[in-house]
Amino acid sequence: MIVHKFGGTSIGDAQCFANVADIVIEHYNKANVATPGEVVVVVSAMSGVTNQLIAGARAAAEGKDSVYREVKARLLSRHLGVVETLLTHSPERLEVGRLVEDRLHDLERLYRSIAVLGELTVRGCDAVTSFGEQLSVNILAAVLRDRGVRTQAISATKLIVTDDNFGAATPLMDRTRQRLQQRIRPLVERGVIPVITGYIAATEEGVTTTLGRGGGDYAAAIVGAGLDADEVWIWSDVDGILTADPNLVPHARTLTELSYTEASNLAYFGADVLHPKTVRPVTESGIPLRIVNSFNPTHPGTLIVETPSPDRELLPAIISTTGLTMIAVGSEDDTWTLQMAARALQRLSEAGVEVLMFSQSFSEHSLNLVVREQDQAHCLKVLRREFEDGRQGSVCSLGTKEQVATISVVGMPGSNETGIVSHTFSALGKHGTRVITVAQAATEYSVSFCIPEEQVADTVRFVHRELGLEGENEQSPGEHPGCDQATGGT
């Protein structure tokens, strides 16, 4: 059995849905040669949908009715457009179209409830963001049925049991495994393809939770472990884990084989194609994980196993993240303390704002925070409520410093005898990159730094050359005819 997980960019529009359906059917037919129905599918929301859902919820909490209604209208148009394009002459069209409309009416009612309360809790945010996956799984299942394949759309809220840590719930694996074996295994044995929502889950009491940003990959790994799958395949829009973002370095090289530990390190440094928690369930079960490209399905991608081949080439990877902003909170005198910094981080965590990097400088009496641009307004609102209500004396000054990007260079033990960190800093100095802040673990194999966003493309290309990573793939990733290259999804 292989669990196939498709991310948001893989189902970005109608053509991409059709492409995914082709991939699923091809693998299903291959599986049928040996044992019928050895395919399970896990699906994210369409690209960008989760961010739109969150934006609508935050607007509702601020009483901006027209904003959340516009979000609902855009989502309705986008999803119905896919249904109309792919199921024009299908008896599935009316049923799936009604389901999309009904679910988005439910979303609007939830938005209205948030508006009445005037507050968006993390639990409420989980309820809102669950809608994206619910829509995409039903559309994909209908497309597959229209092509003659037996499928069933299933919400992971009925399968993955978690604690009540809303926003980043932890699965209860024994209970989850029991449900997967009881509800999914019989479908698979009958030759039915289960199409399961990624990212979302539920408590024992049935309250919707989420597994955190990028939790669709994590959900697929949980499903794979619970079903004792042979492999888990994560389908994205690049040829596996690469030495750099192919949109910045067109001939970035694929890391063909990694250990579980190496892949985990790359994920924690921000590799977009792999969620940090994804590796854990497959590691515990010894299940191989493969990262592959839904727009170039013949490419072998990156294989992640316990013990990689000793003959593989060891290469460092450059991981870059854009669309970020730096926010400073502090005081203009000596009243800023470590306790205040801790309080700021705690409040942001409670509000569901992910801080990608931070630096504490007492010479500046401030805490610098790197967050995503879409979280900027919400972050400022949370910090303003905590520190600018007069309770904290002269604290605080608060504001946005600049638009930034982060770059991490992650090496593998044995890949660079001269030391990847010193080599990277030498390259930055040679290129004249302005480094705003640095984060480094107690290792010579990795380093992260924050730089102005406008410098990220040239810096990544220069460092890639300086580290001797120039090479050519069979096909330049990122060029996918017929599908929009949107970003986002869970």
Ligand code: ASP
The other form holds:
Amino acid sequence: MIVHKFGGTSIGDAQCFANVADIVIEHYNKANVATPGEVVVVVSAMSGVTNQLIAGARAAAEGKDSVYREVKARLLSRHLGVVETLLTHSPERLEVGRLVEDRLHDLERLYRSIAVLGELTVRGCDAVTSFGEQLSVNILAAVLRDRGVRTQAISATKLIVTDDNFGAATPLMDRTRQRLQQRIRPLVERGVIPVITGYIAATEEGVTTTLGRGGGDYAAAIVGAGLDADEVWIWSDVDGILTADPNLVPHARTLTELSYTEASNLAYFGADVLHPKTVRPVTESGIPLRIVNSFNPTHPGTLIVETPSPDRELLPAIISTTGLTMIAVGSEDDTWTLQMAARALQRLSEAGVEVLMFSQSFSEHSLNLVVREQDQAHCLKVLRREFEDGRQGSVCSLGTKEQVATISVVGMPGSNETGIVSHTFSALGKHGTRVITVAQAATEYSVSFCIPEEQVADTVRFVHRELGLEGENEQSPGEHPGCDQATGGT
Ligand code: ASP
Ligand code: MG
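To test you: the structure above is the form predicted alone. What is the structure of the form predicted in complex with this ligand?
Below is the whole assembly, all chains and molecules, this chain first.
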């Protein structure tokens, strides 16, 4: 049995949905030759949807009714657009169209109650964001049914049982395995393809939780482990894990084989194609993971296993993230303390704001935080509230630097390549990149830094070349046919 997980960009529009349906059916037919069925599908929300859902919820909490209504209207037209395009003459059209309308009506009611309360909790945010995946599974299932495949859309709130750590819940594997074996295995054995929501889950009491942003991959691994799958395939929009973002470096090379530890290390540094927790559930049972490209399905991608073959090439990877803001929080005098830094990080975590990188500087009495652009306003609000002092206003100063990017250069322990960090710094100096802040792990294999966004493309290309990562058999850019690709969060 193979679990296939499709990310948000793989189902970004109607054509992409159709492409995913083709891939699923091809694998289903192939698997059928040996054993009937044996295909399980896990899907994310359409690209950008989770961000929009969160923006709507924050607007609702601030009483901005027109903003959340606009979010709902946009989601309605985008999802119905896919239904109309792919199921124009299908008997499926009416039913799934109505389902989309009903679910979004429920979303609007939820937004309204958040507006009444005037507050958005992380628990409330999980309830809101669960809508994205619920819409996409139903649409994909309808498209597959329309093509004659037996399938069933299933919400993972009935399958993945977690603790109540909203925003980043942890699965309770025994209970989850039980449910997967009871509810999913019999379907698969009858040749039905289960299409399961990624990212979302529920507590034992049935309260909706989420596994953390980008958690669709993690969900697929949980499903794979609970069903004792043979492999888990993560379909995204790039040819596996590469030496650099192929949108910036057309000649970036695929890391063909990685160990679980190496892959999760790269994911922790922000490699977008894999959620950092994904390897956890599959490591124990040694289920192989593959990272493959739904826009280039014949490319073998990256294989992640316990013990990769000894003769594979050990290449470092450059991981870049754009669309970020740096926030400097501190004080002009010496009132800023480490405890205040800890408080700032704690409050942001409770508010569901992910801090992608931080560095503390004593001489400047400040803490530099790097957050996603869409979290900037919320982050500032949380910090202002935390450090407000009735008499004097805020006890700390807040500065922002917008449009920054982070770059991490991560080497593979065990490779002959030494001096990754010094190599990288000398490349930055040679290129004239303006480094805003640096973070370094206690190893000599990796370094992360924050730079102005406008310099990211040039810098990544330059460092890639300086580290000798250009492939010998360079392909010319734009060789891959298929849907228009766009990388970005969902
Ligand atoms: N839709 C979720 C997110 O955007 C989960 C995922 O795409 O993996 O974070
Ligand atoms: Mg992802």
